[in-house]
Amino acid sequence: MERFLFLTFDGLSRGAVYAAFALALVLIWRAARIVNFAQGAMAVATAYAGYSVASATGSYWLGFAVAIVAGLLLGAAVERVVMRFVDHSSPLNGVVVALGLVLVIQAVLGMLYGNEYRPAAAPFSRSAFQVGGVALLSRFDLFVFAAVSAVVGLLGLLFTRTAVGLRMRAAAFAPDVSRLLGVPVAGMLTLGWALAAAVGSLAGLLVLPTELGLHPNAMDLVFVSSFTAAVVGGLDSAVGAVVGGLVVGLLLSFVSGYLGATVAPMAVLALLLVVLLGRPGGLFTRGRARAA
């Protein structure tokens, strides 16, 4: 029962990181309708930037923030400088320029900062509290549901009671419609974009300290359990990539707990076949439009 318990918890924490990094695939998705691939590479690349202001002034939360803010810039970026110019005629295009980026991400981080691991700090201790003899939540783990619950929250604010987030839906949804109505679909696209990096990036902040560390494929692993998240809750829904973010956790903890690590990835591979197979929409989707 007590491993039972300390595994639960654990994936509940896990689960919460994956959850916040399917929300950052689910905005691409609803804005784009691009599954952005080079998701993890971009969050590296931040993880990156904010390890070199901290190391340089010793501060954390300094380069915690500049993480976030390197986020949005790169989002932006990505967006002006290499997506929009890609054909959307067939869905595929935008998939493989965005393998082409993870590829040119993770060659420069290799350059720049070689190709060992670097410890990744966490702003809080990771030991975590006994209650009855039972190892429970961390204080890092708190910090992670509380960062988590807060992305969510304020997310849900934006797009259900700002004009911005109305105008970032209808974009979305409805473009043309939207242009004609005034709405700069453009600049709309590029801040969900921005969102979206900026959330990957919390999401990187938050799972590397748990991980090896810093090193340019260091989120692929996370990648591949958070895509499963977003597709297992379905790429429109963001209540789905929070629920499914913590099925995948759960998942991951059990598995790893009592069948062992190395049957893990086999585990999240197996939940996302069978979710394409039986429900290739996700399990929160919603019913589809009629085309005409």
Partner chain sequence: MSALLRVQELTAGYGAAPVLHGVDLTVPAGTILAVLGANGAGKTTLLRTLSGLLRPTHGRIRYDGTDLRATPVEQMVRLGIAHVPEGRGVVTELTVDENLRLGGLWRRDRADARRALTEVYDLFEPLARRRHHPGHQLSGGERQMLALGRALVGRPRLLLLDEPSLGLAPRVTAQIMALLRTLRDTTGLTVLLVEQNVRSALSVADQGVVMSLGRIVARDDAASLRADADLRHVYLGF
The other form holds:
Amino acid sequence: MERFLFLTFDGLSRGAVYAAFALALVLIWRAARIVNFAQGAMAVATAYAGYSVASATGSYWLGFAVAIVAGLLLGAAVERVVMRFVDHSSPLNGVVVALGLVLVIQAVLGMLYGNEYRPAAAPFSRSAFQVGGVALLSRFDLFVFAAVSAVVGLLGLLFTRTAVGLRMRAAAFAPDVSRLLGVPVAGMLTLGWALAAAVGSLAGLLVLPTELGLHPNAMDLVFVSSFTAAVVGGLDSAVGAVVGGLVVGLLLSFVSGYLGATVAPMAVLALLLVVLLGRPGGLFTRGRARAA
Amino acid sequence: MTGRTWLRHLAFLLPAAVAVLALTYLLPPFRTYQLATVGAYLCVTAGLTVLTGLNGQLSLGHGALMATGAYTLALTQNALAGRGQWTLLVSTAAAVVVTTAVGAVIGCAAARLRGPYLAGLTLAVAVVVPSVTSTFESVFNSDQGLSVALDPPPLALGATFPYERWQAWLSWAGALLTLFLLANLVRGRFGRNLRAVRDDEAAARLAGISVARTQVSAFVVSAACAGLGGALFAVLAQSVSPGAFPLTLSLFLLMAVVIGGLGSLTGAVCGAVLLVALPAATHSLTDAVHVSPAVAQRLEGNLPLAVFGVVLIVVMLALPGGLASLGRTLRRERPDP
Amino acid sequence: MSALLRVQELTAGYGAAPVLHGVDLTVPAGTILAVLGANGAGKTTLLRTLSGLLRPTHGRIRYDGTDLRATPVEQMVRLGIAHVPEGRGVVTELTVDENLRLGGLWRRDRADARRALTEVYDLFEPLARRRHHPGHQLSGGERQMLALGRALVGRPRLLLLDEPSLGLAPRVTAQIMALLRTLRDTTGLTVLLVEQNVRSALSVADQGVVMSLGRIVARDDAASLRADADLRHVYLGF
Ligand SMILES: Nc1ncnc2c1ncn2[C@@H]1O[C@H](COP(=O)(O)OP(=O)(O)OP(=O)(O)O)[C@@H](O)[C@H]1O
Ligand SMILES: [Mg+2]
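Previous: the form predicted on its own; requested now: the form predicted together with the partner chain:
Below, the chain from earlier opens the complete complex, with every other chain and molecule after it.
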């Protein structure tokens, strides 16, 4: 029972990170109908930037801030310089270009920092403290929950309560009509990419300390897990992405805890397969063909 | 498919075989080994061209399929070790069969998915499959991998016959056989169906083509090729390990067929050459400039990635219409008979 | 009467072949111009070119003294040009209220934008009742009201209306036409009204033009056009 509780909390903490990362994927999907396969690599790149600043200044939080800002800038740059010029007649084009970005980003990181793991610092202790004699959560886990809840809440407010959010949604759903109403559609798209990449960066900063550390490929598996989370949620739904993230986090935690850590990736693959084949449209949206 | 098509393809095949044969006698051992590697890659890129170029299905999982082939070969070969040259044929066949089966499973799922969903699933396969070696450590020996027990070249070739030349022969035998079979396949009804499904699924369905069956077949064919390529890789490296089949390998393969020219087997040859030549070129480049060994090592490992990535992005952005137009351009230039 | 919009030798189209072949138009301020013509005559293309969604390959568009040829689409609404596209262009994923607010987001004068919003709700009773319903739940008539109302929130000077009567009951069509007349008379609104429903359009319009194959083949007072039997027969089919 204790183990079950521990694994549940551990799973929710992991799941929160996947939720944030999946949310970033959903943001771009909704804005541009592109699954940003480069998001993992982009997040690692900004984490490296934060790492450099943190080790130069000795301040974790300065590095943290730099990583988030770098995410905003990188996201905007990727949209302005590359993605804007992709031909969208076939969804494959965006995918292939994003994969090209993955190669470029990972290569540049490898050249700058080398292809070995570097420790990723956590701002709070990762050892779980006892609640009623049971080790459940660490301070870092609490930080993860707080950060992800804040991001989800702020994004929710942004999209439902602000003029910019309304513009962004309108621009995504009906670009031509929005332009006729004075919405700078291209700018909204750039903003969407910037926000998504920053959320991705945050997710990276939250997940890297719990994995092997910084490495150009460090987010590959996280990307797969989060993509699965987004697909579980239906790829179009922000709420779905959050729930999907928690589902994937719990699954990973239980499988690692009861069957062994090496089985976990296969469990994710199995879940992805089952959802893609069994519930076209995800668990939270009305059924629709996976034609995209 | 007429007998004449077979003959024409055979007429291409024989000079190619002779040319490869001649090269294995002319090139120094290291170059011969590179030639052998091109042959192994060629099996995979040719299969991927059929899948992505002719059928429009994106696969990021071909590195994992190669791993399947390589590990199957290693396990079979080690089980049969020391019984003679014929065991290599058996274990290669086993590699192709097992990979084909795995490909059929993925293909059945793939046939129901499109665009980013298919890309995501195959990406997951590419990322997850290497971790299987850790799960079943006793069989696959985790990150260390397995060494492959191979027999020396047949004694009939002489006692001092270079091993690289033997490897090149093996790998090009596989590559040319693959090309020959694929060329015949895509010229026939199967090829027409592949293209019809790629261009317009609804129209293909109206024309009585089973879209799902065509897509699964395309996946099966290209998986078989990847299995053979993986098996040859194991023969060339004489070992297998998960590190040899990272996600990057899958991306490289995709890049190679895109840059080589999507949808033509000639493009697949260019892609395979590129996969070997580009890293080699960056190697000589880093040798030429004087930098510290540590920096040189970083450059060597990463420069090819960067070049591939940049070229890929530029190709995709420069072509109005993207991948599809690439396929169309090629089709215009090389009309079907 | 000064011309609010003056179009000269406008040539535009999709890809290589032009659809509009040298269109000339003058719309005096505070008038309604009906643009008539068979399917495929190029009416929608004309409006899309005027609002910047399509760029002309040749010709001039002068609006209130400025040249619109290089004006970004996003800028048009700030100049007072509202385009209600064919098929209405309601953002179906947004609610009625969000759609309407979208129409006033660009405005500096927030207080007046809110006032305009209230006016539209007063004008279109059904919209007020469905305020928080998503656009895809609206009926065709309600969507038309929403699209028109959204344009009015921006207090435009020039309204480009593309087939507002499409799929509407005659009574609703008549209401919309009456509304256009009222707006012209009270606010001095100028309207370019593309219509298949020739009778309704000519009943409110001051002037009319008839398009055929990308050219203007007739122009006259609305009353004369109504009376011109030959023209009606050849181009308008009634
Ligand atoms: N997106 C497009 N691409 C290419 N050609 C187009 C496009 N839209 C319209 N056309 C062509 O331009 C011509 C004029 O079309 P337009 O939509 O302007 O006609 P219309 O007068 O609005 O007709 P309707 O009364 O049916 O709405 C038609 O021949 C049409 O085929
Ligand atoms: Mg029209």
